[in-house]
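First comes one chain, alone, set out as C-alpha cells in the form predicted alone.
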Amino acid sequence: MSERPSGRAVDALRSVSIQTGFSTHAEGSALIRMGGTEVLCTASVETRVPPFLRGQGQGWVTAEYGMLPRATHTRGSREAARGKQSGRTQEIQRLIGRSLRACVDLKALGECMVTLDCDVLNADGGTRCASITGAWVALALALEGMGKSSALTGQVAAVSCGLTKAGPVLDLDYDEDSTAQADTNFVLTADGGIVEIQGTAEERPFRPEEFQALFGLAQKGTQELFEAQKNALRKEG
C-alpha cells in the first residue's frame, strides 16, 4: 500500500490536463491542471523588445507569475495592493522566462517580445512547474499564429520530486511538499537537456544516490508531460 497521502505510486504524476484556447484574446493560451493545481498561461505578442535589445535583430521571451488571493487555503493579499512583488514571485517568473528562452531561437523570432503570464487559480504544490509546462504550450500556439513556429527549437517541461516517508517520489502535492525531507524542481528538455535544477534539503543533506533517484523520476515524469503538451497541440490543430 502506498505511503503517499494521495495513494499514488512513487513514480506517478498527478492527473494532468492541458486545455488550449482558454483565453479569448491572447495569442496563445493554456489552462494546465496537475491534480489540484491549476494555472492559466497566456502568451502575448508585442512588436517591441526591451531597450537592451533594440536594433540587434532578435526578440525576447519573458514571463510574469502571480497567484489569485484564494489560490491557497487562506487568502493572500494582492501584491499590487502591497505595492511590490515578493521575492518568491520574482524568482519564479525569472525561472519561467529562463526556461522558455531555452527552447526559442531569439534571432528567428525577430524584433518582437512574447510575454508569458502565469496566473495560479488553485495551488496544491508545484505551481512553478505547472507554469513552465503550460506556458510552453501557450508559447507554441503564439509562435504558430505568428508564422514563426520554426523559432521554437524544442520542448521544455518541469516537475517536482522529493524525499518523503515513501522515499523518492514524483510530483509533490502540497501535503508532501510541506513535510518533505528534500524538495527538488527539475526543468528538462525533450531531447535530454537540463535547463535548471533547484534542490534543498530540510532535515539532513541528501546523498548523491538519492539525487540520482530523484533525477530518474523527473526524467520519467517530464516525458509524460511532453506527451501531454503534444496532445494538447494536436487537439488545437
Contents of the next structure:
Protein chains: 6
Amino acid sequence: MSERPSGRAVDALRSVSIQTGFSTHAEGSALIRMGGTEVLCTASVETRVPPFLRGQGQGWVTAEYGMLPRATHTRGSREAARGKQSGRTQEIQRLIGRSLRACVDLKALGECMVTLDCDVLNADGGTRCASITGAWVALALALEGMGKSSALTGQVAAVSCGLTKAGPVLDLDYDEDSTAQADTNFVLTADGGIVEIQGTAEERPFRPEEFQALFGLAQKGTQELFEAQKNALRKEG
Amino acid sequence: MSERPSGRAVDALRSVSIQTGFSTHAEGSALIRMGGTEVLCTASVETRVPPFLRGQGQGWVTAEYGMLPRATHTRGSREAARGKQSGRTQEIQRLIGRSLRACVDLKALGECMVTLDCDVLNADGGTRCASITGAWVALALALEGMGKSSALTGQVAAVSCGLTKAGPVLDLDYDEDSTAQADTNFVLTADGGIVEIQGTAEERPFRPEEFQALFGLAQKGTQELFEAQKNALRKEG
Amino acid sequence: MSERPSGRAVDALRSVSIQTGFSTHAEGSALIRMGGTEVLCTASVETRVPPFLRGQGQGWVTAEYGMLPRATHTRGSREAARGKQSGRTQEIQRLIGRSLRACVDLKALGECMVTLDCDVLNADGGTRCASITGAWVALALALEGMGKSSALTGQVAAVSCGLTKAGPVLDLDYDEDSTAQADTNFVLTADGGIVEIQGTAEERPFRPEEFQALFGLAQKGTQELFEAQKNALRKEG
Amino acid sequence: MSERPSGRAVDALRSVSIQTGFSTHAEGSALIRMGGTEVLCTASVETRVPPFLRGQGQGWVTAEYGMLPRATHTRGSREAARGKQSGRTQEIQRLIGRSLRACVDLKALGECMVTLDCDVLNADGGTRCASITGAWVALALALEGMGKSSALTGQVAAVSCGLTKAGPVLDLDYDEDSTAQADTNFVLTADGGIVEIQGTAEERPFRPEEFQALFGLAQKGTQELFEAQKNALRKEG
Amino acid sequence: MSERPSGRAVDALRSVSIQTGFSTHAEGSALIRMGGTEVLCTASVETRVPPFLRGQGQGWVTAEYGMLPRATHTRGSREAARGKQSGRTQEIQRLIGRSLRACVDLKALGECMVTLDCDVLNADGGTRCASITGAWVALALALEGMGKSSALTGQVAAVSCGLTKAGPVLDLDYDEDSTAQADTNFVLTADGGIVEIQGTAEERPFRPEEFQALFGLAQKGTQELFEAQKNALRKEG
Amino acid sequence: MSERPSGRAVDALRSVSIQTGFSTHAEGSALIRMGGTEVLCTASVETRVPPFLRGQGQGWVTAEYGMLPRATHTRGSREAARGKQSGRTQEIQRLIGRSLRACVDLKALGECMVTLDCDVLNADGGTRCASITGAWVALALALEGMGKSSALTGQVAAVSCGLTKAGPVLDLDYDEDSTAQADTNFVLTADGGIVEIQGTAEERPFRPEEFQALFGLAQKGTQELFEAQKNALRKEG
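Could the form predicted in complex with a further copy of the same chain be given as well, to go with the form predicted alone?
Every chain and every other molecule in the complex is listed next, the one we just looked at coming first.
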C-alpha cells in the first residue's frame, strides 16, 4: 500500500469550510470548500410548483448543477454555448434533487418550490458530494427564512470513497478520483440512514468486502460533515 | 408483510427468456424478456473509435438506450421528436456502457467500436437491468463473430431489488417499482464481483441491514441470469 | 430483362405476415413482416386533440415513424441522440398520418386522438408502405376497442413498385430499391381509390406508360395486402 | 360544376413572369411570379462537394426552401427563430433538390456543388412548383456562367393540379388549394418525361381516371412553363 | 486621404429608394434600397401581446431580422437549417426593435403587437441601418391602416458612418465597412434626438473628436433619409 | 434633481475591488466587485486558434459570459438547461471579446487562443462593464504568465452612465439602471481612446449635450478603474 498523493490518512477528509450568505439575493446560500473543490449552493424559493404537482397541496425540491468552464484543469466548453447539458450534468443534478427531497416533508412545505443551484467555482474531485452537503445548508437557511424549519425532516451529507493504490480511502481528490479502481458516493443521514449509494467499478469489478470498507469510511466521514453543517448554521443564527 | 402483487416468492425472478438473432443485420442481437419487459439488444461493430481514443491501439464499447413511445402504460413522447434524450435515458445508457466495458479487455478488442443499442419494446419495470443482461449476450455474439471472444473477460448481468410492502424482494415489476420504499440495481459478475451498485431511497432513508438483504437477493438472482445467458449462447452455437 | 435478385416474379409480393397484439399496452398493435422488413405499429388513444382542433367536436389521427439504429445494414445514428428527426423521417410520418386519416371519419371519432407509432425493427426496403399497411390494422383494432369501428370508412394499404433491370416490378426489397431507375409508392383503398401516389425518377425521367405499368402492379399487390389485413383482424376477433 | 374563384379556365395557368438577375451576388438567379406567388431562386456555386461524394469526380445539386414570415395571409413564425425547419419545409426542399438533379449530369458537372435557394417572398399557392420552375432557370444561368451548359441534360418545370368544385383544374391558387379534394404536383421534362409525381387525397380518395385528367392538365401547363423559362434565358443572353 | 472606392463624397449617401406595398399580405411593407443593399421590411399586426404585457392595456413592437443565404458575396448557411440564429442576427433584431419602440406610444397602440420583419435580399453594407429606416415606413403604414397614426410619436432613421482611408465618411458600403478602422451606427429622430449610438473600434481605439465628426455626418445623412421616408409615404397616400 | 438612491455623488463610482487568483486552474483570474455586482473573470490559454485563423501566424482573444441563475433578485432560468444563450448574453460576450481584442496585438500573441470567461456571481447592475474591467486583469496575468506581456498594447476598462432622476450619473446600480431614461456603456483606454460606445434611449430620445455629459462622467470613472486594475496587478506581482 502506498501513501495517498496528498499525504492524508486513508480515513481523513480534506479541510472543510462552509460559508453562508455568499449570494446576495438567494433565500439561502452556502459556499462550501472541501480542499480545492469549491461549490456555490443557493436555495431559491418560488410560490409555484411544477405542473405535475399543481393543486395537490404539496411542494417540491429540485436541483440544478453546473460547472464554470474554467473550474477544471483544462477549460471545458460552456454547456449554455453548446446548447445542452451533458449526461453527466443531468445525472448529478438528478442525484442532488433526490438527495435533498429525502430530508424534506413536501406536504409540510406547502405549495412552493425550492430550487437548489450548485455551481462549481473550482473543481478538485468530489463536486457532486460537496454540492449535496452544501445544498443542505442552503436549504436549511431558506426553510428557516420561510418559517418552515419543521419541514426539514433530517440532515443529509455526502462523501465519495474509493479504492486506490493506498487501499480504500475517504474523500477522493481529483488525482485519486481519476485513477481509482472503484469510485463510490454515499448520501447518508445523520441518524444512520442511506439516501443514495452509487458504486462504480473503474478498472476491475470489486469485492463485497471492499464495498463494506468504503461504506465504513463514508459513515465516519459524513459524521464530520454533519458537524460542519451544524457549525455553519450556528454561525449564521 | 403482504404478498407480492404477482404472487411471486420474494426471491423469485420473473420468467426469463433470451432469443438470439432477432435482428437481421446486427453482428450480435438478443431479445430479452423478463416477465412483461421486453428489450431488443443489438451489438454493432464499426472499425473506428471515438476521437479521444484514436491511435491508442485500443477499442471502445458504448451503449444507447431507447424506449418505443408505446412501450409504457400511457404513450410517452418520442425523444427524437422532442429533440433530446431525457436525463433518465442518458443516465441509463451511461450505466449500460460502463457495465459492459467492465467485462471487455479494450486493448484485446483492437481499434474498433462496439455499440450496444437497447430498445425497450414492452416495459414492465427493470428495463435497465434487462438491457444489461441482454446486451451482454449480444456483445458475446458479436465478439465471437469477430474472432475476439478472448476480449470478453467476464460475464455480467443485472437485476433490481427493492423494499416493498412484501419486504425486500427480487426483480421488481412496474407495480412494485412505482410504490417501492427503496429501489436498487446491482450489476454483478459471475465470479461475485461488483460492477455497479445504485441504491435510492424513495420514501424514507433505508438501513444498512436492509441494503444487505437486497444485495443478497441480487446475488441469488443474477446466478439464474448467468445461466439464462449461457443457455442462450449455447442454443445459438 | 434480367431476373429479380430474389427470384420473385415481377408481380409477386414478398411473404407477408401481420401479428396483432405484440405490444402489451397499446390499444391496438400489429407487427407486420414483408420479407425482411419488420415494423411494429401501435395505435395509442388519448382523450385530447391537438390545439388547432379543440372544441370542434372532431378527433385526429396522426403518425410517428422511427427506425431502430441497427434496423439497417450499417448502424445509423439514433435520431433522439442527434437531437432531430431527419427530413426523410418527417416526410414518412407525414405520409403515414395523411394516409390513415383518409380512412377515418374524424367527426365520428369524437374528440380524441389516435397516434400511430411505426417503428422499424428490421429494414429491407418498403418500410413506409409496410408501416401504412400495418398501421391500418392497429388502427382498426383500437377503434374496435373504443366501440367506434363505424368511424373507419375504408381499408387502406400501400406498396412500392419500381423500374428495375427486371422491368416494372412489385414490392421492391432493399437491393432493388437502391438501384431502381424509378421508385413509386401507392397508397390505395380496397374499393380502388387513390389515397396517395408518390413517384420519383432516380436515374432518368420515366415515361407515362411506365408509370401506368407500376400503377397496375400496385393495384394487384394491394389486393393481396387487403386480404392479409382482414385475416389478421379475423384471427384477433 | 362551378366557376373557378379566379374566373380562370380550368386549363389556364396564372400569369407567369420570370425575371433573371435579381440577386446581385448569385451565380444565377430568377425571381418567378405565378399570379400572387413570388419566389426568389438563386443558384450558388461552391468548389466543394458533400462528404459522401468526396474524391468521386462528380458534383452535386441541392436545394433549400424558405418562406419569409409574412409571405402568407397571417404571419408565420420564423423557422430560424423557432430553431428548426418544419417537416413541410424539409419535404419541399428535398423535392426541389431531387427534381433539379434529374436534369444534371453530375459527372459532367465536376467536383463542385450548386445550391438552389428558393425563398418565397409572397405566397398564393403553388410555391413548391414555382420554386422548381424558377430554380431551373437559376441553375441554367449558373451552369452557363461556369461554361458547363452541357451538364444540363434536360428542361424541368412543375405545376400543381387539383380536384375542386370546378372539377380538375390547372395551377391552384391558395383559395383553391385550401379547399381542394385532391392536390397533385407534377414535375415533368420538356420531352415528356416524369421526374416526380405527388398526389394526395384531401377529402376523399380519388379515382384513377381523375388522376389521368390532372396529369393531362399538367402536361399542357408545363409546356407553357417551358416557354416562359426559355424566354427568360433568351432575354438574359 | 484617398478617395472613397465608390467615388462618393465623404458626406454622400448612396442612392436611396423606398418602395411601399411590395408584400401582398402585410399590414405595411417597404422595400428599401440603399445602393446595393436591399431589405424587405414588413409590419404584421396581431391582436395579442407577449405574456409579460398581458392585461396591462398597452401594446408591443418587436422585430426580427434575417438574411437570405445568397444575399452576400459568398453563400452563408441558412439559419433555419443550422437551427439557430447567430449572435449577430439577434443583436441586430434587438436593435431594430428598440429603435422602433422609441417612436411609438405603446399605451396609445392598445393591446396589440406589431412585428417588423426585416429580410435582406441583397447585402452591400449597412443592412441594420437600412432595416430600421425601412421598418419605420412599414410601421407607419400599418399604424395608418389601423387608424392609430397618433401612436407614432416620432420619425426614426439610421445610418452608419466610419473611419476609412478617406477619413470619416457617411454610409459605408461593404468594401468600406470591411476595412474601416471604426464603425458606428446612429439611430436618430427627425427632431435631433438620439435613439441609439453604437461605436466600435476595429483596428485601433479612436479619438473623441473623430467620434464627433462621425456624429455630424450621421446628422446630415439622416436628414436625407427622413425626406425619403416622407416621400415614400406621400406616394402611398 | 433628486438624490441618487444610494446617496452617491453623481460622479462617484461604487466601491471597487479586484481580487486576483480566485480561480485555481486558470492562467489568469480576477474576481471583481463593483458595489453589489461580483463577476469572476478567468483567462484560459489554449494552443490552438479558431478554424478561420489557422496557419496565419496570429492568435485570438474571445469571451464568454454567463450569469449564475440566482445572481439576480429573482431566479432566472439556467441557459444550459434552456438549451440556448439569450440574445442579451450573446450581445454581451461579443462586446467583451471585441473590447479585449482592442488591446492585444494578435500577431505578437502567436498561434494561441485566450478565452475570457466572465461569470456573474452576484448582479446589481453594470455586469458587462465589470466583466470587461475584470477580464483585462485576468488577461494581463495570463499574458504575463506566457511571457507575452508585450502583446498587451493598452489598458481597457468600462463603465456605464445614465440619465436618471438625479440627472446624468456615473456607474448605475440595478435600481438606477431599471428606471433610467438613457443607458450608455463606454469602453475606453487609459490614453483616452474609445474602444466601444453603446448608448440606448430607454424612455425618450436623448440630446447630444446629454450624451456629452455622460461621456465626461465615463472618462472620469474609467480613470479610477485603471488605477484599481494597476493596483490589483501590483499586489499580484
